[in-house]
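Only one chain is included here, represented as structure tokens and corresponding to the form predicted on its own.
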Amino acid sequence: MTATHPVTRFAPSPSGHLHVGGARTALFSWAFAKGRGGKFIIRIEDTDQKRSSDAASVGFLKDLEWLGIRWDEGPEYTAPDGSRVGGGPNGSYFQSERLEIYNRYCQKLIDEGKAYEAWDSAEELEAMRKEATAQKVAFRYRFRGPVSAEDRARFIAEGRQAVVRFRSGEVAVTIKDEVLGDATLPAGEVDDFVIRKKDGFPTYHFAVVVDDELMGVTHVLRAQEHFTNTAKHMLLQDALGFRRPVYGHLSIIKNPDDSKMSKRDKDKVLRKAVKEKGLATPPAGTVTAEEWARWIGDDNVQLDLEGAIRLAEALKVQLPEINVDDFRRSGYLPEVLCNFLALNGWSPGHDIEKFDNEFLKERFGLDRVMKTPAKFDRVKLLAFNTDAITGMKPEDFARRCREHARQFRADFLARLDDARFALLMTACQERSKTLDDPFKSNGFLLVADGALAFSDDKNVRKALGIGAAPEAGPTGLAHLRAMRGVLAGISEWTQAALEAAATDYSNAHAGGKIGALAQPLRIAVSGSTVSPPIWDTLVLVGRESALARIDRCVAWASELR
């Protein structure tokens, strides 16, 4: 394809779910290509066997598809709607399955004297680094002369394995970048870097150059951390007779405090909570004793995602969202996350902030990509999400909450029939900032009646009249006792019937102040002073459960007096 029909690619290493920084790179690459009639390719760079896994590859694809970033070529994937994504004429799109291709081009470089086998041991390399340090110069590996047949045989007998290094030559390299501008690396800056590792797999530098050429990639958008790598890639492209793609390096995304958004942010939150609570053993149902010991014993070890989530729930702490899947679990809308990510590094101009992927595809260009790091403002993202949710049609909100529940809150679907689920959605939409809020804030619906815990705080005590002077009149607890009998006599357990009966009671016994009995009822059936509207809450809990909970609350509160 020509420059007017660009081919872009996103090539993650499958080491976990997609980081939001990677998601933004994929989004920009997709928008640049699709807005110009081009192609967007996904390629899995899994040649680092220690960091790669099949599960992680699927996680990346799932994250991209959820964001609405569909690829023209790449790994085949079945979307939740049953449609197929991926495939194409340039497969395999997993680098670990393309070794024969890489070996062919690697051998070409060796045959032409542009690359060579290097047999240095780890100890020898370390000695070279120490010598460079002693001389106060940067260590750069250079060709050390040909290896004789005898030495090669001896190295093999010793169990050594060779790497293949590219002969860079001491030449200056000018990097042309559509975002950062041009920069020149002086001659000698690029050393004879490794292009094939001891395990026979290509390094990132070599595989990416071969694949970009064979897959027809015309434009490469990637993180600024790869900027200096581009010099290596350009030298390889010249040596192999390949064309050079157009490059654009994107700034990183930082936390508001200027720290880098990292997966370790979650780990820091967990370790701080464990330290504050003085825990010596893991809370029940979180992680195994072995996992706990390994994690506690080494600050570099992180718990797997599911274990971290369970531990966070037990510790009652909120893990910071870092990966796309984190935001999905938290109930953010994919279209809102894309909108927000696009603004973290690009501006459409004209003070426009709210837009969808179609708008981005039509308007995106490298000329408006920012050079400086973006600050990830979670408060603004949540405000965007809140606006989108409160502006939804009720039926759309209910549908999307049900989809969210199927993934992450199946216990609510098991507990609530269709009518009560619909009621929960109606009751919660105006109060919800995410798709998870209707579930996160209403866990009392899942608790067994005999296990509901009542919050012993000042608001609860005040509402129930715990410690109130006798002359102050009927307490909330007294109203709760009386309302128990009123509710038991209602024939139809509906919001209208419940409100009517409560209104009659309040007019007769509470001076018409419905709140005097509504809040005690809320505490009794939910355990706290916060729930959906009280009549909705009573219907959601159900008659038998509501009466049983009121009995338990009366008994509990009576002991506090």
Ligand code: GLU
Second form
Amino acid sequence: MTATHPVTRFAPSPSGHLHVGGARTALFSWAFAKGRGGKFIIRIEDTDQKRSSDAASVGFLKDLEWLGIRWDEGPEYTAPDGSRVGGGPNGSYFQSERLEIYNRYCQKLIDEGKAYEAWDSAEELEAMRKEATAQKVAFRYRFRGPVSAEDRARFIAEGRQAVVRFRSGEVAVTIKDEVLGDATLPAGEVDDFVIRKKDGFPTYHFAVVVDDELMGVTHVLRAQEHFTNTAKHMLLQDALGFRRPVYGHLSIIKNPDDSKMSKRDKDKVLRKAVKEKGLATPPAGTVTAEEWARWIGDDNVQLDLEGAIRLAEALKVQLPEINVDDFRRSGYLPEVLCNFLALNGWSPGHDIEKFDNEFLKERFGLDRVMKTPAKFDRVKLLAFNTDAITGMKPEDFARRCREHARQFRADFLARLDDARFALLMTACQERSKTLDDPFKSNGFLLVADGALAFSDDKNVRKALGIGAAPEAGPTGLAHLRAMRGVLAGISEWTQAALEAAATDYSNAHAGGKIGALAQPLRIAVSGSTVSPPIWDTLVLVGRESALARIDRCVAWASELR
Ligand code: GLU
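Switch from the form predicted on its own to the form predicted together with the named molecule and give that structure.
Below, the chain from earlier opens the complete complex, with every other chain and molecule after it.
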């Protein structure tokens, strides 16, 4: 491939979930290559044995695939539609499976005198650091002279292990960056950094340089935090006789209050809610007493995702989405998330805001990538998502909600037969902002009739006519009692039959005001004054449950004063 056919890569370290910042890096890298007839590679940087996990690698791939970002080379993956992605001539695409390659290049540098073994113990390094601090200079490790064969043998006998350090030479390095602009690190700034760790694994710096060369990477787009690392990479490239990719570093995505978008934000929201509610113990079925105690006792402790979700549900708060999977769980559409992420750091100009990945691919270039951090505007994202849902064909909305339910709301699929599931979708599309809304706001459908809680609030009391003056005429509660009989007698439990029966009743007893009985019915079957259209709601709940719920509501409301 020549420079006109760029090769880009996304190289996550799989230590958790794919953060939206990472997703944007992947999206830009993909768009850059694919819009120019090039190739996009995924490489899993799992050389940090402590932090990497296989589950996380698979999670990253799943998230990317869901976003519609497909890779030409990389880990093999079977998408939910059965299509296969990945593989390729430059594998393995897991760095942990490439040790032999790194060792070969590392040895080459040692043989050429460009790298050396360093046997310092942790205590010795610490002493050097302290010494530098005492002299008020930054600690930079430099070559400390050759190690004799005897010393080497002694170190090995003592069980010491060596790292390999790169002899960086005290030269100035100019980092060339197509996004942020160039910057020069003065001579002496880069130390003799480690390229192979004691465990035999390469460091990030070494592996990234070797792999970018061997995989033919021409353009590297990555997070801004790697900007100064680029100096190390450039020195290594020169020492190894490698080509130099074009670099572009992407500024981070921030919260509107300028803080970093971090998974800790979820704990922050939960801690605030716990404090406001003055909770001393965890709500039942959320987290264990031990987890709670550890979490409450230390602001740095984070709850695991499942626990955090259960606690958020119990506290009725919305967890801020941070990772791609969070947005997916909340019912955002992948194409909307991609559109929105692209706008957080790039713009096509001409006030164009709505576009798809194809458009991005055609238009994306480094010249319009923003240098300054973008602020993640959740309100705008939700508005984008709402627009997309409103504009969707009903059958598409239903299909996508079903897919969502399969992943995250299986209890609705178990509870509702196909016809009622379809009805829930048509009843909800208009008011839904996310694919999760039809489920999130209709939990009453899952509750056992005997366990439905009626909300004792102002609107409910008003609709039922609790405490209303007798001269005001029949109360909502009275209509509910009467409607119980009407509904029990109708032959077909369909919207049309229900509406016709209710209309007859309201003409005869409620002055034609159907709301006077619709609201009490809604409260009875759903527990509150908000639900899908009432006749749909009654059909969704079903005859038997509806009648049982009305009986319970009448009994409950009769006790209210
Ligand atoms: N594994 C690095 C990270 O996740 C990749 C940096 C790079 O793209 O060079 O930050």
